[in-house]
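A single chain comes next, written as structure tokens; it is the form predicted alone.
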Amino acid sequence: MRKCYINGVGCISAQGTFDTVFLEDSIVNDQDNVLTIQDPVYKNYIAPAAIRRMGKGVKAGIVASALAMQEAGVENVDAIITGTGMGCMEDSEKFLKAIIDNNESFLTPTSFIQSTHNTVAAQIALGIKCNGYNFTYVHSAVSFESSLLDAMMQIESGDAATILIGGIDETVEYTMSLFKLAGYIKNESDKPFKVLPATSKGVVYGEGATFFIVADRPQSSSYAQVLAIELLNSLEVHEVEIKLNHFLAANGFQISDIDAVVLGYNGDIEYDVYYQNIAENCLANTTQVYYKHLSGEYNTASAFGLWVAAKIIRTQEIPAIIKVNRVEKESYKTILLYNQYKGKDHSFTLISTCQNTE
């Protein structure tokens, strides 16, 4: 089989992770409960010109992008793979709006163009020339889970060798406002807004774009192997850790080879149970982390979750920001990731160091 090698990253986010080597600048905002992202200098990257027409979603996209195939030494890849939620709600709200405005006349059709799911993998196509396999995936959770997989796919098949995948979700203030409705979002009665431990409903709600080059041979700037990941729909409680024991088997490991498990716990009170049936049993004994009080939750926020664990194996160091207990290990060499949002969507991902399977 194949192997899948992490040798590029880049990440904009609610934290300033873009020029910064691992999390040293970052705080925790305990008092809004929807995060937006850290803007880093578009110009760097975007002739002016177009970033006037561009959404934040397209220009965190493609300035992510960019610094993954920056590290990672390439100036094409073979293969583009995206995975967002919402898609560029930004510029889906300026054309709705513009239908209501204009009475359903005279509409321009830039706002529409922009606002499709798949904007962002194409504009990257555009600008770098990739005139490869190109994809886009909308499958709410795990919409950059599969991303990922897709990539091992086409990897393991022989389809491409370098490939540009990522994750991207914006937020937008009308649909911010209708998910407070919903109950999505924490109520502001609820400040000081925590994730650990949870004591309301509803999450802190953010957006970022994390890119990375996966490739089929490691390199210089390799950060760690992906060895698995499986995608189930609907989980209960008590089935997870039945699960994730047989995730492990399947691929030759147990709960003792892990060395660390980054976890999504989202602050929502219904749902972080998922994370804390397993946190006090299994992976009692486990070094365990979390990432969505620095991100916030939306339905990419995984992505941000791989990096912080690709992190982890390049430093072989856990800050104490998004550290969860207090086990800590000489080494970290394999590292599970676990995620779900709504008690849906549940994703289990493996990584290691690159030596470990050489």
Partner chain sequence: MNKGVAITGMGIISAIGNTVEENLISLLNNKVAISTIDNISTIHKDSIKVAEIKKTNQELVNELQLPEENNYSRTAMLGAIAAKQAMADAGITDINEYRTGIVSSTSVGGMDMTERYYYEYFKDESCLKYVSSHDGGATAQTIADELGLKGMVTTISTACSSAANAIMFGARLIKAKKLDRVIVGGTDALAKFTINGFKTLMILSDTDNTPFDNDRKGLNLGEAAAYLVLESDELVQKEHKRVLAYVSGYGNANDAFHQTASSENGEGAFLAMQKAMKVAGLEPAQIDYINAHGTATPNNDLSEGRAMLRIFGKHVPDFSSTKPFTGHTLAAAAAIEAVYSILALQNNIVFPNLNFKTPMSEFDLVPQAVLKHKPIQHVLSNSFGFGGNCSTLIFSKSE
Second form
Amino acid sequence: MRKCYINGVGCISAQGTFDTVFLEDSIVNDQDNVLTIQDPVYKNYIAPAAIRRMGKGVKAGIVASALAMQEAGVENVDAIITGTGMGCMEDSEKFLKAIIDNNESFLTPTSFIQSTHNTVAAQIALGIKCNGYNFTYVHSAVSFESSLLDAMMQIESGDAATILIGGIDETVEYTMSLFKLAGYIKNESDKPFKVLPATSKGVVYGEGATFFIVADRPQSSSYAQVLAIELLNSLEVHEVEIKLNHFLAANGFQISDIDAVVLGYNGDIEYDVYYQNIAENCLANTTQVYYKHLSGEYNTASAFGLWVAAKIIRTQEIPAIIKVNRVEKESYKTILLYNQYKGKDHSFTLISTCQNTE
Amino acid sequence: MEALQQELKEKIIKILNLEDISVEDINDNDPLFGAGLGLDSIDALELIVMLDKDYGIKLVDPKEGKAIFESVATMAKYISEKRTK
Amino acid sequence: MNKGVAITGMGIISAIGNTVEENLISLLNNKVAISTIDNISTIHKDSIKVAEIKKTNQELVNELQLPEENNYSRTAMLGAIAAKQAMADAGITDINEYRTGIVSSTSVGGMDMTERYYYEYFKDESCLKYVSSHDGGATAQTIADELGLKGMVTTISTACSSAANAIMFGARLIKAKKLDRVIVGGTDALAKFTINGFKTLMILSDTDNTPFDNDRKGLNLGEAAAYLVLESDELVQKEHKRVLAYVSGYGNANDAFHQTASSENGEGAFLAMQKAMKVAGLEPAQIDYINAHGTATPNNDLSEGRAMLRIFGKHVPDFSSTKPFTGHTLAAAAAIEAVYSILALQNNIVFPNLNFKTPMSEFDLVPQAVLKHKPIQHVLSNSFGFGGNCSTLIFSKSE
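What's the form predicted together with its partner chain like, now that we've got the form predicted alone?
Whole complex next, starting from this chain.
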């Protein structure tokens, strides 16, 4: 069975992750309950003829994918697999609003054709003329993890050698106002917004585009090796530890082998207990990291989490801004990620330093 | 006719989001599709809606658009003949 | 030839029937379901025809015995009905007994509710329960909840090829031994969003759609859901499962030509069919029937036809599009056509490509226009979507 390496990354987020080493320029914004991305100069990456129809997520996805490919030194790939929880919201909303406000009259096709969930993967394929496998997963908090699982299966079986994967979600006005109304987003009155410790219901929402080149061979640009991933739809709080131990054991690991754990804490007092429960028990002596106070919570925020984990392995450093506890390790070789949203769509991901054995 | 052509150029740029193009860049007889301005079938559909909304001209078959949208000049000629508003 | 992954159950609800049996009867008797639209208020009511499931949301709620405070979108309800049928057909009683997953698909998910309550949300608090039913994953989550499944659940959305990709990924999960069994398929309800979207592209027909006909005017939208149960060989043997057919081949490729239009020579379609035959270990001559994508849009049928000619040369097997029966059911299309492909294998029939009169001027491909009985071993099914997404599945007879 072939092994799966992360050979390049690209990250557009609410932080200046676009051209930084790691999180050296990051700051915590505790005043806004929706965090928007820091836009790169899109025109440097996308031709004017193409850019005129693109929504925010498509543009950010194309730039993040270009960065990942550049870093891995590849010009094309065997497959493009993306994850997006909400899809191309900007164009969906534009079209839907026009339908309703104009009573189904004088509608134009552009926002409709750009509204399908697979637009980002399709536009990347169009841009680099990639005729390969092209999938888009749209399942809430495991949208990105589904794409990683799919890519790993193809690398392991030898069906593909180089794959572009990514997670993209965008915030748009109407949906954010709806999420506020439904209580998914924290109330203004809960300011300043804290992720740790959680003090109120709901989350600070965010958006981003995070891409990776995964390949069957390590190279000088490699960050890490992806060892395993598992998706579980629904778990009770007490079941997480059991499932975690199963997951590790199935892959020949135990908790003591884990140098750091990256947890998806999002500041929602109702559901952060899923993380807290393992953090205070089986992982109490493990270095703990969190990141959604920087990225905001969104369906594919966990791709930002994987970016953080890959950077930790690359730099062998954990910036203070993402530390949960004071446990420190001499080296960070094996990192576990755990994420869930509202008690659903749990994922465990295990990555390590590259082991160059074939 | 001159004024209508100017108006159409402004509309084309705005509706099709042609950020890097100015009215001066479009000549009356330049082909809009293919080698000219590089517009495609989706742009044609956008222009069909514009004909309906702004000039009260309804096209039923998208294929009719091909001759009408050849250039700004052909568009202006067609609109001035058929407009209902 | 590679045997593939066993299919042990199937379920379907479409405009031509509420069960597998009803769908077969309609297909055998040319009973089409293209009509004017009843369940959605739209200004296009009189100018378009659709394939609508003639049940109101309340009737679907009753059928599923849902509590009044449920927040199921129409898409989710159709999906739950079809998935439950598939489970029952496969004889599954304890869903968490083996490593079981769901790979679902949809294009617009719960858009039917979002468009209904777009402004209501801000006036009427009781609508807010539907906010969480909008996103693509919500329909699969609903189905998982209905079935009580705790394992792996995911959703694919690649426009009109979605369900083919869900079936493909499910088959690969079984092959890679990640799961023992998986429920795969897709669901899409009619919505103003898609009706108006396709309307803006000017590819909706105001009459019954006529795939592969020279005078074709476009597609009829439809709504449907269908699911298959795929199981590992080990489980089939252990549980002495009846096998309906096998998913023997699959392929996905991207046309990389245009966001919505298919390329002149059908490159993506050609590559998808080629890959699927390679996975199945089959030669073109071994394909007995092609259930074509055949949406009856000028662009699709030309591009697909050319791709078929590139693969099969002078010996294109019997082919037909079943969309004159069901309309184009978007993300669900490949799942309902998977059920029809299995029915073709089981009953040794080629379903008719209805409404065909005049061959296309560009080539001399003529679809099978009337029901045909003949031995069928392998069926190839195509599904293509926006974003150049091209998928092919091959279904093979159970021995």
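Only the largest set of C-alpha atoms that superpose within 1.5 Å between the two forms is called the rigid core. Numbering follows the first chain given and starts at 1. This is a predicted model, so every value here is computed, not measured.
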Tell me, please, whether between these two forms the C-alpha of Ala320 is shifted by 2 Å or more, with the rigid core used for superposition.
no
Shift of Ala49 between these two forms at or above 2 Å (CA, core fit):
yes
